[in-house]
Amino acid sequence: MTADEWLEKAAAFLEERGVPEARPSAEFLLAEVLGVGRATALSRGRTPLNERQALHFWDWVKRRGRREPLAYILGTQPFLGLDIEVTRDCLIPRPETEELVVECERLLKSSAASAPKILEIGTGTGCVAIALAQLLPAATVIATDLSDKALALAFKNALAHNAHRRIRFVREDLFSGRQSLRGWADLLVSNPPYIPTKDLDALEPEVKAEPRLALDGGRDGLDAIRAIVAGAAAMLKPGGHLALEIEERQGPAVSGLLRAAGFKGVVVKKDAQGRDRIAVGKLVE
């Protein structure tokens, strides 16, 4: 069979499990086998697979037919450019967090810190903090994460961009209460658990397999941001900025909590979809 023979037959198989974005899953899936890009993969229809490259490319197809996410067969997750290394133990990377890096960026080119000290909580892949360290080359960046798992390969992501000489990857639970992280920060980062303990049945299956503890926000799905919000002000310089992501709904809700822990300027900014996604709040000077 040709490329195009299988990629059709692919197509057909996940449309009929409900697989969503059913023919661009099977074309990636086809460039991966084939070692070259997605255009290039389409530009190759009439070349036949040999028979390692279908065994190859029909086992993803079908592990693509349980709901297995896209980026968890391929083993990496385009972000800012970079190509992360994802796996179970991580939430893969999504645009909306793209956009959470970007306003950091604006933040911090638009202070007056020269070399920006930022502190990231719950890492996960390391995308957030090397996108930083690239984007921003005079800072340093301590990032931290409950998961060991999820630190190694942190780390292994850093080194890959050769970030690593600048991010410090710490095991921690949201804040230590450690005195020489006091007062450090000129920019505090996180992309916490924010669903709903009730809501994570009702998820699609791809996001079901990423790990619970990446999702679950608590009862209102607030919990984690509480928490980051209640030892922001210690961990950051006066002035410095505290950077969320939130769900589309916790805009009011985490603007208030901003404000009461003391947070000027606070604002909800909208994602390229037009949701409330990041929350943005400055300590007074």
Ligand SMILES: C[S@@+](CC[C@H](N)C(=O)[O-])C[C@H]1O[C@@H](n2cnc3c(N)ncnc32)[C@H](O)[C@@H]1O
Contents of the next structure:
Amino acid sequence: MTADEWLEKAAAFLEERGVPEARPSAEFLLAEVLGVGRATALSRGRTPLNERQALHFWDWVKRRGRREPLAYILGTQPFLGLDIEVTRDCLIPRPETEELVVECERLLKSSAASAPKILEIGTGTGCVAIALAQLLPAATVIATDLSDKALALAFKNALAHNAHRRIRFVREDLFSGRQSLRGWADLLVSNPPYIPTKDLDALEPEVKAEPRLALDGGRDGLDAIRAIVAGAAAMLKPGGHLALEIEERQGPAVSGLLRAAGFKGVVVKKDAQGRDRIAVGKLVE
Ligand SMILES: C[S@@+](CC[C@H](N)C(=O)[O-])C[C@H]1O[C@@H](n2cnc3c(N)ncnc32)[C@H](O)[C@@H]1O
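Shown: the form predicted on its own; wanted: the form predicted in complex with the named molecule:
Now the complete complex, all chains and molecules, led by this one.
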């Protein structure tokens, strides 16, 4: 069978199983099997797949049909132009988190800090820490996570992008034991687990395949956010910023938490779809 015929068969198979974006999923898998970009793969429509390619392709299509996320099958996810390795041990980087990084870059470039110190809580694949290290070559980053497996992957990703010398990865439960970092950071950034526990069961199968530790924000989704906001002021320099990714319904609650903790200039920013997604506050100087 030609590549086109395999694509048609795969798209129909995935559609029958309710896989979102069935055809593009099949195209990405075909491109990976052929070891080329998606456009090149599509241009090879009339070429037959050899037996090894066909077996490989159909094995991946079946996994996608079981609603395994495409990024877990491919083992990688683009993030702000970086190829980030992903495994089942960590959250798959999202486009809204790219916007969080861009906002952090803007905050730091408009601040007085020439060699900014960044603390990231809950680094997962390390995508935020690595992207910030690349965008801000004078920055130093400390990135924490509670998951040893996520930290190992984050370090691997940092090494792959030559950012490992400027990021220290530490196993840490939010802030516990971080006395040495008091007043250290110009920026504290986090994309914490923020989904209310009761909403987890209703998530798409692809999201349910991600680690619960990365998703579950407790009864109202705000457990980690509350703890981070409460501890942030002690970690930040005067004039430092706290930037958080939030769930779209959490804007008013998180702004309230930031103001109550003494942050000024609190703003909630919307993502490209117009949903509240990023909350920012500044510690008074
Ligand atoms: C939503 S994921 C974000 C991952 C990555 N920063 C990103 O944006 O793609 C949240 C991360 O926080 C970590 N985490 C959850 N609870 C934590 C805790 N108490 N202390 C530190 N990290 C925690 C999870 O393991 C997960 O990697």
